[in-house]
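Form predicted on its own, single chain, as structure tokens, below.
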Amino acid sequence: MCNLPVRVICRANAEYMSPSGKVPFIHVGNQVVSELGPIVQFVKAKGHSLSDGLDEVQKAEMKAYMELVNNMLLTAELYLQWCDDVTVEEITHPRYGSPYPWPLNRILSYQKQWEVRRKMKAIGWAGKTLEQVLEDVDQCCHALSQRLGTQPYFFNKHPTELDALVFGHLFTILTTQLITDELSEKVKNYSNLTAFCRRIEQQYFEGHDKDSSAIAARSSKRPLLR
């Protein structure tokens, strides 16, 4: 969204590479910065900056969203994924663990598990039920889509950074399989928010650089979002 270079480099062992233990992260000469907030904040020393446009009044909305989807989004797929005891079983212990040999796979798996699991009780998530879960993921998709409206982004004709990761989490949700369809369900209820990731797809992602990208790479055979 920045035109910046950059190639992309898919490695089985990358929270592992991170500085803080999470992705994403980027490698840039002898630096290495992990998590959206930081990279944001050193491109932006470089000169670069997505909500530059935006006056104090809509910087502090945008990062009021960014929270919300941090908060809802993101624990909403970490619950499904490691806290739902079928698709932990069926899906996330298996995929997680297929780049390592057993029983690496499988300690691994269970490390990664029991981490999450630790972090949804400090935050009170343990306890909550998949329909509860869902419910909030809901709310949540109900904010955005009520911001985005009929917007082509959120701050209406250029992307800031609450567009990059709004698009992040809705477009895993929407193509990443699980058990059941009832995460992705939640967002194909907001059509505009299914477009909107369709048009960021189609922008930024569809036809560049296939080799080196996972996404490109699939939207070569079909599009993802329809």
Contents of the next structure:
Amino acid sequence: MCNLPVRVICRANAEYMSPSGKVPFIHVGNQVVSELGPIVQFVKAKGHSLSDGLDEVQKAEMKAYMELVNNMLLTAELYLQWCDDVTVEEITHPRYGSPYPWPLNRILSYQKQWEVRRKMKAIGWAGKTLEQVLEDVDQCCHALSQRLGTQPYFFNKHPTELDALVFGHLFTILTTQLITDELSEKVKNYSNLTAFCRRIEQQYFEGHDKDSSAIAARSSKRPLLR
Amino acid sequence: MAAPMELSCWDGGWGLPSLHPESLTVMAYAKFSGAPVTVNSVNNSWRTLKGDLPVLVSEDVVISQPAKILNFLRKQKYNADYDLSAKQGADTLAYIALLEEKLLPALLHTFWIEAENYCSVTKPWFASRFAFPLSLYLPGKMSREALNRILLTKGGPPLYSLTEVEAQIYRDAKECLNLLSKRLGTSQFFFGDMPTTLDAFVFGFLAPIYKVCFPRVHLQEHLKQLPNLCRFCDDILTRYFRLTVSSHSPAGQDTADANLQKLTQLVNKESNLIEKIQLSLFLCRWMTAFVRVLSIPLVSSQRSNLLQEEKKAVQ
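Okay, that's the form predicted on its own, but what's the structure of the form predicted together with its partner chain?
So here's everything in the complex, that chain up top.
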């Protein structure tokens, strides 16, 4: 969205390379910056920003919606991946441990699961059932859908950090295959959100060869579905 | 009409109906929506041990979290968000998420983790409200839970020490207060002239920071530099809780309370010192008496030896 030249590299030990232990991180010259917030500030310091045209009240709203997405969608994704037993056994453990040999794959994935469950307990999500989590996701999507309305982006005609964040989460939810489709069904209930994702995918990602072949594979069945 | 509803929550102080942010939120929403809720301050229930407060009981239904309690009240036709548009409803959710992510950690830290605040204000207040043995166990439990929550959500690398985490959470909290102030602007409530769910949540989080007198108060000082938020809290307290804001200015009242606290501490220290002196005097007397009692046989044997020597000398 900022038209910055970037090369995407996938590594199994990306979490360990990152200064904060979280992905994504960018490596620019001598500097390594991780997570969305610091990366946005770093890029802004270099003179590229998407939210310069917003007034103070709009910036406050944008930050509030970004926290909503982090609070609800991110936590729900973590819950589904690490606290729902069926998904953990069939999808998460194999996926997380795939780069490593036995027994390291099991040890590392159990360690990550323990960390995530501790965090869920601290914020009060450990007692929630899957239905309650899906209801929270629905509420969040409803709020995002209401805010987006019929506009192309969340703040008028130009994309901002909020658009990037929402796209990232919704695209992942829509395109990741899980045991059941309940989570992606919740998002698909809101047609303006799926249209929003498709629009950003076509506008910003169709230039990349890797992504365009993925898009072609997806669009051969139904858009944004596997 | 709806069945009678009873809300159990933490007790209040410093001019507030309750010190617990979630309890304050629910009480404020009940006032805004006109719900006939009777409030019970809970002191001795084992429910406090589980940390389930506030709790709403209506006939046989027991509901425990603020979001669920508010949903229940709305279903009973006590809806403070009736006039809001769909977009404003969405904004409400977003701002509540902002409060929970950015302001709540600093609030928890000020009450439960900052050592001076915890030892001189929070712990004595809670201990005085609960009977033994809850008064010994509960404050420590809540402090540990607060620390756990902050470290797990905010304390990952590159922030390795508690002081770095503290600096980060207070920065976030001050930024959140600034954002709220910009959003409120000059209007009376966040969405026009009538208070809504968002006003209840903001009041619940801001009022304890605004009113409770702590020794370490940098968040309160930052809040006092945002006059529209202070006016917002005072308005709600006077209009909906019929608690008169004191005739002194809030700053004057706070300094008076702070001075009173310091005097109390000084008096406590002096009385401790006097007790120690009295104890040591008592011990000295006791030791002296003990030594005298022990030395009586010794003295008498010495005297008898002296007498015998004198007799020999005379003979």
